[in-house]
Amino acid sequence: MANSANGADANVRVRFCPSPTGNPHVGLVRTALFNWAFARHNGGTMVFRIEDTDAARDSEESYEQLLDSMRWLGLTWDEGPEVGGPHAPYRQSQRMDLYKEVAAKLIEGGYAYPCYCTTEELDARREAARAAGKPSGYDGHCRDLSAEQKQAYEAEGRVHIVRFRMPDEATTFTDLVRGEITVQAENVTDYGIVRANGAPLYTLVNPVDDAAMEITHVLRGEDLLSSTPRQIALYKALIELGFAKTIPAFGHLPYVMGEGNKKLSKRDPQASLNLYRERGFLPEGLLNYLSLLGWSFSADQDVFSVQDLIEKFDIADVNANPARFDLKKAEAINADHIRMLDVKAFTAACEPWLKAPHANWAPEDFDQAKWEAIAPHAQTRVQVLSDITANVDFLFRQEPVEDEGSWTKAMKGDPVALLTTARAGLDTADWSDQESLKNAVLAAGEEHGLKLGKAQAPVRVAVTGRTVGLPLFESLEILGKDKSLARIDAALAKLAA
């Protein structure tokens, strides 16, 4: 894909770098999204990683779900699984000698230290610090601990985690997306870097793997915005010992709201990627409305490309505050991209939404020449891939849907005579003529006092089942003569009874 020349930056690396836990959620596609645009505007390079090292929670099938996700959005990565890189290994979990290694360098050099402190220990000293009124993170009861004091320790049979010391001095930054921020010193205490069984835990191994993979902007949630002073020191760190060169930019995407004006969650049913993939949201109508979560093209244009996302987006013009989720304008963009397809990739999109599981008809009837006749009608009307079923069924049914609402809503007044016009009037209609089979309906509704969308409604109902749906009298001559004849004959003997 092109890239923008304006502010270009080939040096740019950035990562995505989710943990295969679970079905991927918006929010982290979102992330993605910014990264990977970010990237392709300055013609530079995304990586995608996988942060595996959680063996309780992580999963194959997850891992594998990740991939397909990307592949179907079209979020195309140049370092990662598949595609292989300089710095290889992209999976954590095949990366743990460097982890040793890095963390073995900091308790060397004094940047990190065992700390036995037992979990009811670490509780009784917050509880005692928030009852005095102190800040209730970790106290540094192990910092400068003796030989002695250790082998004490250690001949209890106690068990110590790696924690990072952290300096005694304010940590200011100037994060891409909220300006500087300034975090002092006693609301960042030292912090865990590995487990006491000897696991690196996320804290050591995510800004280890940045430095290795030379990552120079890093663009994640606001949910981590905390940790961020924490692995600026780590970074420092890092240089001293030779393992880093430089630390990355941070920009702190905002959270993404769901209902009730609370956080997102991938708990909740509207959070799950699959669930836009289901119901057939296409890939770029789905990534332009998660680009709006937090970004703007302009402020008058919320439909967009892909490749004009590429060309305008900019870290900088991301909003800090909260963005929700509107599945309402979620589903309008989409349709927008719907009609936007050439006819062909519309009813090559349909396919899957036109056979089974889906639809809801038998294989055997279904009609290639009526569904491609119809399709360019349907393209106009679906929200979602999924909505086509509803619309098209009546033509591959050996009857229409029953659905009582419609009947009850078209079926008032007098239906039988309405009907009976109709009828007489479609018998003898031009059926190669849409104006013909309307002005037989439009004639019969003139006879009993209706206008056209009275006089319509039970006709519609009749013949396809519903009272909404495509335009009448295309979809009476795509069904044909004989079927919809018969169908307006059902309906009156269902009257009669």
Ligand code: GLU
Contents of the next structure:
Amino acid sequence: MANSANGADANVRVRFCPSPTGNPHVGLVRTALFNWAFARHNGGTMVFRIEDTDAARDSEESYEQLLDSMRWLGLTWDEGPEVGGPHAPYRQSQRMDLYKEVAAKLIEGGYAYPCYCTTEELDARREAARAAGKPSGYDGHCRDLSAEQKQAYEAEGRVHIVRFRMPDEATTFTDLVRGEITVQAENVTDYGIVRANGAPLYTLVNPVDDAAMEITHVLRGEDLLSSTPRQIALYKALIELGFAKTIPAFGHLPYVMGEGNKKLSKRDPQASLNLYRERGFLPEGLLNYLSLLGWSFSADQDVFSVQDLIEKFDIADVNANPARFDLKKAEAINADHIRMLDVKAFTAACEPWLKAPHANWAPEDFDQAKWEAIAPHAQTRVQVLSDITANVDFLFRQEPVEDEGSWTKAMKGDPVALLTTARAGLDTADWSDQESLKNAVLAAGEEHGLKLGKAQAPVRVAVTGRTVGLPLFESLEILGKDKSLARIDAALAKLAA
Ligand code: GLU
Ligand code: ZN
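We have the form predicted alone; now please give the form predicted together with this ligand.
Following is the full complex, with the preceding chain placed first.
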């Protein structure tokens, strides 16, 4: 092993191997991220493999989405689709010959055998075992069929699956996250590796490819922990047959819990990666947050760069306890990353939202100069980039922004008197000087016995439509005198009606 001074191991080869079914979800991204961070920390290799052996569930659209998501997140791969590599192809649907060959050798060597049991027979025996209080896994019925028995089944027209023969001994391995784990033989029975129609199953193709691709560390979700003893047994067979060199190390990442402390399901809307993209999470903000699902940077710092993550990440520091997905915290961390952007980058990052066709203003009314003037003020306020439109729409709309909640809240007491005085003061103020604008509103407030905050509220709602938002005097200056006064006039007209 090429160990360098800091303990990094450039021989590390990890894989991210999703099935292209449905939209990418945050649990999947967390798995990709931990593999990637571990590879990058070690200067090792990140393999991206597509497990598309289930034609009924896999889709090309989902495959494209996976690649697009990885690219958007910046989770680069060294071997895989579109990149190639020494173990190509990296799509299992294109590796069927290998699986056929391995399955045949496993049968030939006695590591696997044809099982002719029908689903009905299996169900009936399972029920009977349960009723008798016995283990209810596969009972080994076809383990040692004679050639005659097999022939008889074939003559009946039965089809068979291929089953892997589990050794009659306990499996012990050291999980990188959970420590030593022992599973008793009776808890892991012989399992199917090839369907009756000849299609190889995950149970076979996943370890076969991990072996072929010389994966050193398998980092994946806790839901796959129960398949590890089976895979270790299969690995031993692969080594004896010359298809594998060593058994990789395994590390199972903790569950991610969602609302109500239930396991976050991939069907949960909150789990969809696209949701975070559409709402305007920065990739670095989302990665920062997701890295905290089972890992921590330090006791007193939870905002850090991707570079910091790479430097510090170690699988040995991952915590086995379930992690809770906390949307508020994710947003707060994303907000911190927005603040850290250079203002030009922030301005550019918002533009897809500002230039998207949407109902809030006519696209031709978008004004680049006004946007660039207001952007630095907006950068300190938005949590996700999609927040931007509600912060700046007053600049681009012909009509005033109408928000009934804000209106009722701000137009209390005698707003007509206040707005009339403020308008008169603003009309003679110096619009190139925010102090002058502020003094006009301050003076209007004084005249009506209101502190600045209270005096500001009706002016803000008249001009921007909302009680909360960007600082008022900057907003007035950037919107300009004519439009600002026209908005106050419109509010006065509405109050008079
Ligand atoms: N294709 C499998 C899945 O997405 C991979 C599991 C594994 O990492 O072993 O669940
Ligand atoms: Zn059987």
